[in-house]
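This document starts with one chain, in the form predicted on its own, laid out as structure tokens.
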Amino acid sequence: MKKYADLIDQTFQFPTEEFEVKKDNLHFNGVNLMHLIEKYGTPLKLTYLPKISQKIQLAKKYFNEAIDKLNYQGSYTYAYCTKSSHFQFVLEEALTNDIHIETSSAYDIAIIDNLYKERLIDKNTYIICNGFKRPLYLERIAEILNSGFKNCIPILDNINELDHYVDTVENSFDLGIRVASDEEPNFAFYTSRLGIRYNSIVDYYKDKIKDNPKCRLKMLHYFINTGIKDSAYYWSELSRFMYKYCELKKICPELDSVDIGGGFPIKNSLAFEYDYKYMAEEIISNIKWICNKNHVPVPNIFTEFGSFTVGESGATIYSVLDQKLQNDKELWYMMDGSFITHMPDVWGLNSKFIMLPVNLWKNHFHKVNIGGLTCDSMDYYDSEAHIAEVFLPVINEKETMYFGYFHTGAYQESLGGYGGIQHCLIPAPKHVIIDLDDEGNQIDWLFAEEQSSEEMLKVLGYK
């Protein structure tokens, strides 16, 4: 039988950009997984804060040369995707990159106000307000509107939005339709729920907007909920896209902006191979290819990428607190934390995520299952992104192993209840924060506790 080591050598290019081991123990951007374990202990949350700008730096890089290779005539502006993580300390990271904002809520905007506040932003600051907007939504983008946060863009979800900014804001504004793209072909539904329907947005235009001094039709915003795939259906429906805002053109020329979401993957194998120089320089061709066709100029060009900003930076660890035969073949490791309170995507999307030991690396290997601590039947990972399997290192009853689940950065906290009731009561992990200092050095520190039962149960209603 052959060490662990020796089945990730064989399997993958090891090692990676992030991943070595060193003494037999993991080492994740350079982090000594170890040292910080024997520091905070596990379940251990960390989030590697160079990541984001590196990430960020990397398609301004793919999206700018593409520019310059195709000698396009429009821009290119990184937004963030807020509800990926809505923390500080990821928007204060992320913001350090000259980026601007996309907002789902209400609450985005007291975010908004928070980043101003500390200097983070200023009014000159894209804000594209994006999702379905309930009441108080609308009126905190009315107010930052006539705040003067002049390049807040409300992007319209539906035909009556535009009624409430037309009210409220005292001056004119820019704005943006959302168009409603049609799904993968074997969704449940044929269109998306969100934006408004290609057939209306002409008629919509010329009867609300055009000769409304209220308001001026910068932007036309679709996203595909695939994300962006080098896929007939991904090209299809960007060109459909275009073809629009290139019929809009025509009748309304102060729309010079389009919006193509997020969609960029993350690393959830080491096995994993994406393209993104060939991807952005795709998109750039054909948008100028429609452009010229239809003899409109060039579109200024926004993305909202979330997780492909933070995703990576992101990593959970845990330790092994037993192993359980439960029949001939079927080998537990149980881990001291939960798919569903930690790693939701796991449970509810079947999502995967790299997962790696963090020490005895040169132990044996054997296939496991790895099992989450509530009491739910489904609170288990069972299979890597490359293969229907999980393996790990034999543990004898002196060791313990380490693990951890990697580029766990995005949406995690927010579709787990970060701060709130989690199943069975499994307390949410400490979190630890990861930097470099002037000098290059790695300063690390606790952002938050492991969750009390103190805050459960005062969520609870208990004294």
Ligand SMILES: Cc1ncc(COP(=O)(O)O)c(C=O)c1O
The other form holds:
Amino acid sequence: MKKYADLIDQTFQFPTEEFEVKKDNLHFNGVNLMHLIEKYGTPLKLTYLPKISQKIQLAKKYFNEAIDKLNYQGSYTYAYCTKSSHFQFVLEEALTNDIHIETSSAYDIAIIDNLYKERLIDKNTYIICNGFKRPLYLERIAEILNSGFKNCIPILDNINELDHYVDTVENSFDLGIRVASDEEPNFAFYTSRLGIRYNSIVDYYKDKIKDNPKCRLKMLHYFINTGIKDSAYYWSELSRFMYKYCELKKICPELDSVDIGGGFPIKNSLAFEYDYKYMAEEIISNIKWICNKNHVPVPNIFTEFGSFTVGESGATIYSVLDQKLQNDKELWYMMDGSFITHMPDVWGLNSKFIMLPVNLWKNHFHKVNIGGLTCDSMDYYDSEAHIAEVFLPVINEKETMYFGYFHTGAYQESLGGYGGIQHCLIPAPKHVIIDLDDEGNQIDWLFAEEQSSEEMLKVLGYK
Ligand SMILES: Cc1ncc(COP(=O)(O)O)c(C=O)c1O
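Form predicted on its own already given; the form predicted together with this ligand follows:
Below: every chain and molecule of the assembly, starting with the one above.
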């Protein structure tokens, strides 16, 4: 029987850019995870901050190089979509890269206020305000426009939204329209509920915006739910969107930008392959081709990458509490956490994350199921992105196995909740931040202790 290390060696190109094994222990982006576990214990969430800047710089590079190569006459602007992770330390790191922000709700504007107060953004920062807006969100957008955020661009999600800004914003302002894209053919709905339908847009512009001295239509926006994929569906939606842009541009000279949303994928398996450079080039070249064909100048391009910005900075590390052989062949590794509360995408979307043991790489391996701590029968993990099985090292007597899910940095806290109550009152794990100092040495600190019972009982109204 082979060792776990052999299984990985023979299945993947290993070590990878992020992972290597030294002295039987896994290192993630150069971080010795056993050291971290010895210092902080498990369960443990970690954020490796340098990854965030690295990803932003990569996306800028892909798009700017494509722009140069194709002699594209528009610019590229990177906006970070806050909903993928609202944490201050994420925004602070992301904003060291000369980027802009996309918001989704009224409370995001409170984040904008805070970032401005802390001088992490200024009034030239693009604030792209998306989402179906409650009155408070509309008010807050008008407030920041009135306070001088001249690049705050409300993106109209429906045809009633504009009136509020026209009534409450003092000076003239730029705005965008979100176009409702068609969903992928196998989705439950034909057209997205988000945005304004294609057929209404030109008439809406003519009726409400064209002769309105208060506002200028600057941006057309769309978002493809299933991400940026090299599929017939993605390219046909991009073309449809760009044809609409050209149609509008012919009657709306102020229109000069498109926002193509988020959707760059992240590595969810050691076998993951995606040609980001090729995709950026194809996007730019398609946009250019359609604009040329329609004799329209090419637009400036904005993106709002969420997962891509922050996903690969995160990991969640557990230990195996016990093993349970529930029949002749189903062996469970019971972990000290829960998929439903800590990684809800696993349970809600059947998402996969890279999963690797931290230690015991020299042990033999076997097939296991991983069980979460809640009583929900769906709180388990039994397959990976590349294979419908999970293999982990055998745990011998007196050994403790630690293992991690990697690239869990996006959306999991926003979906699972953070600081509230969760299924079976499973607490949020400790959260550790890792950075590099000016000399390139690793520094780490505790951002949050494991959630306490007092905190939960308070939420629940106990005195
Ligand atoms: C409007 C909009 N922009 C950007 C994003 C970010 O997408 P991703 O995290 O896939 O990059 C989303 C995600 O839901 C979105 O709805």
